[in-house]
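What follows is one chain in structure tokens, specifically the form predicted alone.
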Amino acid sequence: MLCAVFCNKICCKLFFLGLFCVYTLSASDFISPTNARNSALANSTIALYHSGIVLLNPAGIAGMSSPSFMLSSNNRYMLPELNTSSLSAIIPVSVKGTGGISASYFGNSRFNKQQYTMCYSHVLGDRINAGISFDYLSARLPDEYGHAYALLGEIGMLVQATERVSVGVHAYNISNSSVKPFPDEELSCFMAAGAAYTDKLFVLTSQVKINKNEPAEFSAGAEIIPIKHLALRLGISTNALMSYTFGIGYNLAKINADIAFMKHPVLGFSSGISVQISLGNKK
């Protein structure tokens, strides 16, 4: 009896993992780079001001006073084949303008996906930032399918509504690009909006994402700072099935280190780690 139950659980997990892999390996589903802080907050950080948001909302990097670099790694369900590595850099180009670049890699020598992003964000006023990104997506497919690629654009905006409340909006694939040379393979095209409440000892985040032909996804997160330099994080997301996230972060001088864990109800745990180095004092 116990063996039957155990086998059923294993088969169920393998079944859903197979479906996930088919979805992941399709030409239209490119990688979604992120960092460990975002992951621990269930990727609900669209309305936060921090350098890692170059991967989620280009408007978030405006006003950065010094360059910074971040290295991230995200592993899905503890499988080496489902690992994504990302490197991003933030470079101020003027008092009000900031540029950002990122590169991400997923897969192995036979099958892999890359994303290269260039973005620019500008301070439009005392309370408004706006940004734009251009992404080049590339996938090396099995031999019989060859190479797939796409070029798309993103726009974002951040508004400091009050001293502690910020609001962010983000539109992905505003050009409605498709995958070349597979015009029937559509890329994600979505809009997201969220809000954040920031205090010295805690941060609350929330976000709603509306994807074309898919149900709306809601996510929320909380970050608490119990002692100096240490942050504890929790998050929840309604993407397909309810999933939970948690993690910790440590800030020492010019180095931020973050670890995140994500719990899928069927497929189990994923993990993420990121390290950010700032070359000067943040604004």
The other form holds:
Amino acid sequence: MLCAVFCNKICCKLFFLGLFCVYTLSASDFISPTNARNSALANSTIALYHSGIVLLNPAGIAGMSSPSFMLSSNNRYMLPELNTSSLSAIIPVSVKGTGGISASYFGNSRFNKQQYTMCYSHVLGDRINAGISFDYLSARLPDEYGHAYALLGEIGMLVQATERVSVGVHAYNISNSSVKPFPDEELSCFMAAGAAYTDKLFVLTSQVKINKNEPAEFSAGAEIIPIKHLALRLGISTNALMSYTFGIGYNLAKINADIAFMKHPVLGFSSGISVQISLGNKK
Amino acid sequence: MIKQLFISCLFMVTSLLHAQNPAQTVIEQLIEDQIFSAEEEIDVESLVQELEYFSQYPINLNATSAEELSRLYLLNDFQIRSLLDYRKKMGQIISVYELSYIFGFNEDLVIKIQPFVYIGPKNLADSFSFKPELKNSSGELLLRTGYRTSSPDNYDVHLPEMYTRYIYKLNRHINAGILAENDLNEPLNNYGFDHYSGFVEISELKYTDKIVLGEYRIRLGQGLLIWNGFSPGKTSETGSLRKKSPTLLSNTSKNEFNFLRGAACVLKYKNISLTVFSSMQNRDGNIDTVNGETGLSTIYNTGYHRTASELENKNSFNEITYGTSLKFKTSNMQLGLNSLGMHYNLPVLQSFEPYKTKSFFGTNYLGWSADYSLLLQQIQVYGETAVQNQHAASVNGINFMPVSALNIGVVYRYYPAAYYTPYPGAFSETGKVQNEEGIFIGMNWSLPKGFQISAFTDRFTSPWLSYTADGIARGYHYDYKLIYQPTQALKIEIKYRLKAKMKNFSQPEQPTNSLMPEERENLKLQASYMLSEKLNMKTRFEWCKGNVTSISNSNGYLLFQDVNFKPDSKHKITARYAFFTVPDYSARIYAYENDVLYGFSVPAYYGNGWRAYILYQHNLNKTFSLWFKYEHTEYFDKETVNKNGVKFQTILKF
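Having seen the form predicted alone, could you give me the form predicted together with its partner chain?
In what comes next, the whole complex appears, and the chain from above leads the way.
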């Protein structure tokens, strides 16, 4: 709707094509599934526990005592063609081990990309979680181009450094895999580290990410809980000059619902929504 | 009794101090501070050797002297004086925790020096003998080998690095050592290894403080004439600004050039000491013939003999060195008169390159210097002035400690282009004591609640032409550091540095070079956190901006995660995963790596890729320890060859 307000259909398509060229040529994310809490905090939640998603730091899900499911969707720049949706499930397999699976979809029937993720996270000692994740990325390209795919691995660690400070580290695509059968089509390959300060009434998050051949990206976020069950979020990131994000979360015992809005300095607004349902009591 | 009660209270108050920082952390900080500042390669190895030595054989605080304490590079003269005064007043120190209540000390400093000191009984005077002492007699045999792939690979021979060293301490007065070493890819020769070294040291006799036969190091004054081994450069740790070291040290390092070979002794009578030394050794240099005269065009200080040309330059000339130093020393004052003479069997050739027209040439060298140091209540002044070739060089400084938590240091140096010394060690920007004038101001302030701020600024000028600048080159260097340590388990460090210096810039359409500033800017964020007594971690992000003559900037980034795991006293594992994206060498980032004992590694990260290493230490028993290190660097760009390395070391103590 908003797209129609700001530009007519042709203009929108041209813009989309231009953007898409940039999007596929750089070594950027093949597909970028995320959840709305992470989006609202400007992708700075690497050091948060139980962030409820398989798709961020794989160590983040360790220690969860009950299964949970999450459905999330995000849309870039209010363009229906740039929608990414994902469904993920987290299943505790032992007292210390947690497994997770996720499926994400981007695009339309003629051109689409999918990501299937399997991860396992383990609690080591009292204060360390370590996780490993495998992603299968696949793209269906129009007619003559056929099919492209990649398999990559991720490792992550989450540490409770002090009572309130946690530190997260995440290495994505550690083998520097590229898309087959197009070896020149490079994939993201990054390492990120961040810290979070968690208090009863607020959470502060920060993160730095180094992607190969790109400048480092800093992001920081703040979550405030003014009244019970409600969270207000703000974030800032140096991604694309300077992006601002904000969002709201509504958290009940077994259901979390979050929405997020992101403002890109040139390309405008993006949005995201996610709903997480927990089947037992949260740890 | 009262004192013991007081001590037990201290134990309760400072129980957190049990979270002892290992020696490696201190060494890492010292090296990383120095590496960014130093333009030329610094003698990191001897710094590591010296501090590792004290971590293996800590200083007994109840028996130590000011001279020995000064070798730690961690204490300033105010702190050393108050420590010795305290010991004199209290009789002896009972616990290391007492130290944080002495003027000039704080908990942070106590944690820093803790790996290198211990509280032992007061030394009883004993007479000299050749008998071994059960307690003090010890031998240490070190064997090390390692291999690392090289890129580009220009070597005919591919051999691992080999190093073996044996040090034997008979008693408090006598110790001796021998070492043999072959660098990576150096061919073995008729004598076996490439480099041999050894010494016998006799110390603490009645009128003879020390005698060394074999290889030794001489450190005079503030390093204007001669300073063998590591010399601290720019640092906000203002205690290191005034160079302080014993005049004579035996050489236990495998460094192949920064020592003297012969005999030296220090004679002592009350407050006066006299050092006399003489040395003769073959050194590496390139022999050339210019205008019919054969002589040395370059003197090499690398110690590498891997390729045919490096081997050709090995031991190509002979150097005779001799000198004296007369020192008068009280607890608050020191005066010294020093001399250094040298003779080469081949002349150093005069060069007619414009920047070298004032440089040293000929076969004979003679230099004189006088140094002083005066320690008042809160102010210390010190300096040295030397004369060589009718040119005077001078370095002078003031240290000021108005309150226990604040240190301020100022150093002014003036080194003319015509002044020369073959073994420089004085405070400088380039590592040479030549063609430099500058003023340095540094401070270090410990604030309440675990905050610490330190900063320095240095402005310098080269009054004559240099290799990198066809004109008068100015420069500046700023360095700011904030440390926040709310608990012993968490330490956050932010460091910002900016350094700029004028350098030649050639443009195709211009016949002469123009001078442009070359800048390097660097930001470091680091969190170190201790999860338990067995497990330590560290996360660091570093950014470096290199600016080549103001034309193009390149930004380099490094992120790494360190894990130190020590499940018990027998095993220790250290590992790192580092990810870096650094487009070119001007934005390179240095990061210290843990290594086998007495070894070190400070790789310069540049390119695009990741680097990981794992170091395993196993202490089988008191006699036998071993180390194993494996490292791998993977580059994302296909043109750069990946690097691998392994290192293995054992140490036997008996």
